[in-house]
Each structure stands twice: as C-alpha cells, then as structure tokens.
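Next up is one chain by itself, shown in structure tokens, the form predicted on its own.
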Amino acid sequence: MRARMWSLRHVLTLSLAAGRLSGQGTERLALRPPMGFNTWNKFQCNVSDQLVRGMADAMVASGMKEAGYQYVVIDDCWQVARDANGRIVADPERFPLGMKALADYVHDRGLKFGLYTDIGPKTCAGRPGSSGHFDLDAKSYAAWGVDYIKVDWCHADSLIAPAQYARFRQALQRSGRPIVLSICEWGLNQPWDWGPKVGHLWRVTDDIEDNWRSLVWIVNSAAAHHGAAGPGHWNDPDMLEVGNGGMTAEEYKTHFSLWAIMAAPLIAGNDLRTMSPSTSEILLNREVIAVDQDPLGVQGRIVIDRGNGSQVWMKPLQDGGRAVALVNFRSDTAGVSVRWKEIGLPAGPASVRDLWAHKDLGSHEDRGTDFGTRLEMKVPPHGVVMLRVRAAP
C-alpha cells in the first residue's frame, strides 16, 4: 500500500497538533526502550483475566522483572462494546472483575499495565475502536490505571495518521495520567518523520512473523530510520517472537541481538509461564539488555554490509565504548571482520567482550594499517556474535 501524499492543509494541521504537545518533554516517559510482554504473538484473541495475571506472576518469578521488563500489555479482543454513555466495555466473561482490578493486580507486583485500541472505528479483530471517543477512552484508561496504550491503524485508511495520533496523544495528556503511546500504523505514513513529536514509539514495518525471512526483511527495513530514535521516542520493529517455535535458538539470539542494538522496545511475545531454558537464556541476557537500555539512547546502525550475507552493526554507548553485532545471514558459517575505524574507535588496543559467551576476549590491537590486525570472528549460520568494544585509556 502506498503512503498518502498530504496536502498543505494536512501539513498545517499536523504542525498545529504537534505544537500543542509541548508537555511531551516533561512527561519523562520511555526514556529507554520499553520492555515487557504483549499477548498478541502467542495468544492473539485468546486473552483473559487469568492469562494476564499468570503472565504478570511469571514475569516476576522468571527474573524478567528484575532484568528490566515491566509492561504487561493486553492486545486486541479485550473489548466488546460501548455502554449507553459511550464508554468502552471489557468482555465481562473473559474479564469478570474488570480492568481496574486487573491493573491493580499487575501494579501490586511492581509492574505496569497496558491495553490496545485502534485509531479507527474498529480494531483489527473487529472490536470497537476509539474513533470519535478519544477523550472518553483516555479517561477510562486513566481511571483503570493504564500505563501504556498501543494504538493500531485498521479501518483508518481515510484518516490522516499524524493528525489523528496527535489528537489521541492530546486526549491522553488531558486524562491526567502519564501513559506511553505506542503508534502502530505499520510505517505506512513515514512515522519516523512525525512520531518523535507525537508518540513514544512507532512501528516501522508491517507485523513480524515467526520465521527467519520475516526477521531479515524487518531488520533491513528498520535499519534505514536509525536517526529518528532517541530517549523518549523509539523506532519499533514489532514485538519479539523469541520462544514461539518458528525459528532456531541461534536465529532467536540474532533476533534479540539486533533488536537490542537497534535500541528497539523489547516486548516479549511468548508464553512466559512455560519458557524453555534456551528462551529464558535469551530473554534474560542482561549484557545484551544493557546494550538496548544504554542511557545514551542511540539506535545502532549498519556500518559494514559486504553484500555477501554478512553485516556489522555498531551502537555507541554512554561509556564511550561500542556495541558491535557481527551478523551472518547466510546458511553456512562465515568469517565476519571489523576494523576499529569502522566502529568509530582509534587505532590501537581495545578490550573486547563477547556478550553471549559472557567472556572477556582480552585486548585486541588494530594498528590501522595492517590488514591482519582487524578483528575477525567465526559466526554460525543465521547467527550473531555480539561484542562490547572499548578503546584502551
């Protein structure tokens, strides 16, 4: 689908709307990429009070909360109607105690609570959307204790995305409760251009699928917009598929590593109650999480693409070091190399740490002129070597 060309009137509408969002900078929300769990990838419409409570408990028991995960988000299908006053109604069978009680349960565990809606009249699953009810819905979310809202783009093709999402953001601000706004219009309207003034994160592509081909497509699409991200406003390449069974453990490590080096939201999409040791090892890798959550807030970018199926990604870190991902998209093992000048470090010695092996590799000296002094690693098929490199003082 081709993104709509906007008229001058629409551009002016957006400019005025964005100008009224001066409070965004003072909210201090999502200063690091949000981390948490969303129901959609694993459960889709099969959501319930019991499921969400179980996920909140598992987030705590598994160590995910301690590792930084905090949002528990219900995606589509929690809502069924509007009452006589126009207020959104949660499914009384699946959520018999209501959303306020569920949010309280999540909050009592030291976590944050999130919901889903749509900018149009219907959600993607055909449930009531928020069109025409922005303020009313925002007041309901605030009263329930919602901390995060994902806003989809189904049934909205006739709308002007930047202006509509800006109006939704204003409604959230008028509600009086700080709520993270996750824009989900799939990159159709170039959200990397206007999203930083409107939302806290925005999708840059269509939905992820649990397979290697989808992963590669999303990574290469998201890489183009690294300049738009920063503290409080993040590119979102969609939720994680780690642990859902469609890829190998090595591919899931690559998935998680690339999301981290892109400073992407880390929103798990698997069943947290039944994680395998391999899935847990990936989602709880604190050294990789630290790259994603680095306070400098710079999205990593491709610094080398040799056209042979290998790439080198680099993300500057607050301590002056570099996170480096050596990625092998090929189906055979590949040697992937990097020079210090290619990651913005001076020639000379630098300490190197492998973030998946949790092992210091010692000091490596790149003299800057000798081809043989570049750092080269063997990377498995569809795999990654994730490094932290810091020049010697």
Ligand code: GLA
Second form
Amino acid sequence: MRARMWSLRHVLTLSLAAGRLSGQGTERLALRPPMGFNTWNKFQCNVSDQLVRGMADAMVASGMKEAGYQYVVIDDCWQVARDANGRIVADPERFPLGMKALADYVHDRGLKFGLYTDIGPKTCAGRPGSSGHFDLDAKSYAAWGVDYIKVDWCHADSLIAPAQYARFRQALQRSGRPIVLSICEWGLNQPWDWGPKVGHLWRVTDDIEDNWRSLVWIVNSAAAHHGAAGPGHWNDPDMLEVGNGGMTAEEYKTHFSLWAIMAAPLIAGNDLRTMSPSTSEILLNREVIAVDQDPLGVQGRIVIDRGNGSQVWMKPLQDGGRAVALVNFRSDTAGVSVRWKEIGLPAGPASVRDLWAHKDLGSHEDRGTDFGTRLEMKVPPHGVVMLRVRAAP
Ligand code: GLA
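For comparison with the form predicted on its own, would you give the structure of this protein in the form predicted together with the named molecule?
Expanding to the full complex; the earlier chain stays at the top.
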C-alpha cells in the first residue's frame, strides 16, 4: 500500500513536471516576483474600460513601469454571462470595446494584461466562473492577449484544489499563449506544497485588509512557507494596500519592506492616477524593489524574534550581501539590533546601506564579541529599518 501510494504521488509529480516542461516556456514567466496593479483592493466591482486605461497610463506616467511594474490586472466583475457557444462575455456596458481592444491598449504602452476567474461555477462576486469551461476560457484569454490570470476558489470547496488548478494550467498550456497562473485558494489546501509545480504564485491566506492587524496576521502566516518560493514560483501574501488610506505612512513602508524581503509579488492595489508623494515614494523605492526582484530569488525569513515585538528578517542576495529588515511591531520606538552571525555573515567589518534613507551608513565592525559590537538602530512604532549589508572583501 505504501509503495502504491508512493508511486501514485511519484506519477503525479512526474506528470506535473512534464506539464511544466512542455509549457511553451511558461516556467520562465515569473523568474522574479510579478509586479503590477490589480483593481480589487481599491475598486472592487467598480471596474471599466476607462478605469483600466487610466491605470495603464498612470503606470507609465508615474514611473512605475520604469521601476518594474508590468501587469495591469482586472479582478472580479468584468464578466457578465456566457454566449450561446459557452464563451465568457465581458460586461458590454463597462467594456464596450471588448477585452481584445483593452489588452491592445495596455500592450501598446509596453505593459501586460491580466484577468480574473474562478475554478467554481461562480466567482466570489457571483459572476460566471470557469467550471466546465477551462479550455474555452483559456482560448478566449489567448485570443484577447491575456498575459496573467488570477484563479479564485469560491464555490469550489468540494473540489480537489491541486487537481483543479493543474487542469486549469493544462488548459492554459493548450491555449498556446504563455500566461502567468496566479492561484488564489487562500492557503486552504497547503498550496506551498503543490503550487510551485502548478502555478507561478499562490495566495497563502484569506484576503488582506487595509489595516495593521491584517498586515501582522498575513506576515506571520506567509513567513512560515519561505522554503517553497523560488524563481518561477512565489508565495503570495496578497496585493498591496499601500496608498489606500487605512494605515500610516510608516505602516505602509513596513508593508512594502516586508513584501519585498519576502520576495512577494508586488501588485499595487491603490489608485495610481492620484498617488500622494508619500505613496509614490514607497511604491517607487527602487532599492527596496531591487531586494524583492533580486535574481537569486530566495524568500527572506525571520532570523531573530526578540519576543518583545521586534524581529530581524534576512534575505540573501545574489551579490553575496544580505537584505535585512529590522521590524518594530510595537507602538513605541524600539532599538532593534543585529549581529552579523545572525544574518550569515562573518564577524568583522561590513558595509551598511539604509534603503529608505538612501544613504550609506559606512562600515560597521561586528567583532563577534558579546558586548558593544552589534549594529543597533532606532526603529519607529510599527516601523522598519531596511538595510543592505555586505561583508568587506
Ligand atoms: C476573493 C479573492 C480576492 C478578490 C475577490 C473578488 O475574495 O481572495 O482577492 O479576488 O475574491 O471577488
């Protein structure tokens, strides 16, 4: 029995791997965590052709495109029905020119276009889902020029998630167009175990909310699965709330820093057309984005939890350096310290750069002795100090 179970698992693994290899290069689609914009957090069902064109324009005009943001994704509520042939139909009032024309507009700006569907018969907002129509829907996406599809899990709880998403992926592969598959089953079926072979990113929790409590809860859940992430397959702690108004600028900085150190997809969820200077400073911090997008593709993890509301996070980088986030979850200012050995660097001098101050802090020597040589920084309430540390050659 044991042998049989092993061989079934083996066969599943092999067939998923084979699917991956025959996927028109889809395994190379998300070698770095996807970056872009999604309509849901700010606009929910209030989506339209005009809104999406505005976001594509703003992504270019704001400098986000140049900073690496790429996908413009319409979440739930773009779809209204199926036609006589079973094909999915976009809302003709909100998208009067159709999805192909909108995708063309986005592509003409050098960006990529994404949509949303659901494994079950209906989406979470009650629109038609993809159940029974995986191939037909994949064909429509390919014909329209869709580059990214987020696939939700509402009305699907009696189904087997890995098998359903693997079937969806196969349908995408048969469509002939390379399309990023964003799995959204909220971490209910241990997607970190099978997601890497099936999709490019998978949600690890229920939906984010625009408040500090939600952020802390998501970070704790996402941190546990760091081993599953790597080039082409990423844990998704959900879309960004930066700029939506429910948190302070300091909290949004912490949000963005932690997403970056977790190598999370950076999918903005705010109105890009009307960003405050503080919001654009956060979303456009290229030094923090570079940590997220580092080609080594390792998800950072908590290396020290001081148990008093402060943590040290570390992400190894391709140049041999370390991204380090000193995080203060408390509501008063705290000194948070780090030793080089805690971030996998040898005792001795190392150069330190502050990625929010955009300043070299010079060389700090951790002599490896117990007292006085650790690096300590003052971190504001609910705040972060984000550093790049490199051992001296
Ligand atoms: C679920 C998803 C959200 C969003 C909504 C749309 O809740 O987790 O991210 O897509 O559905 O209805």
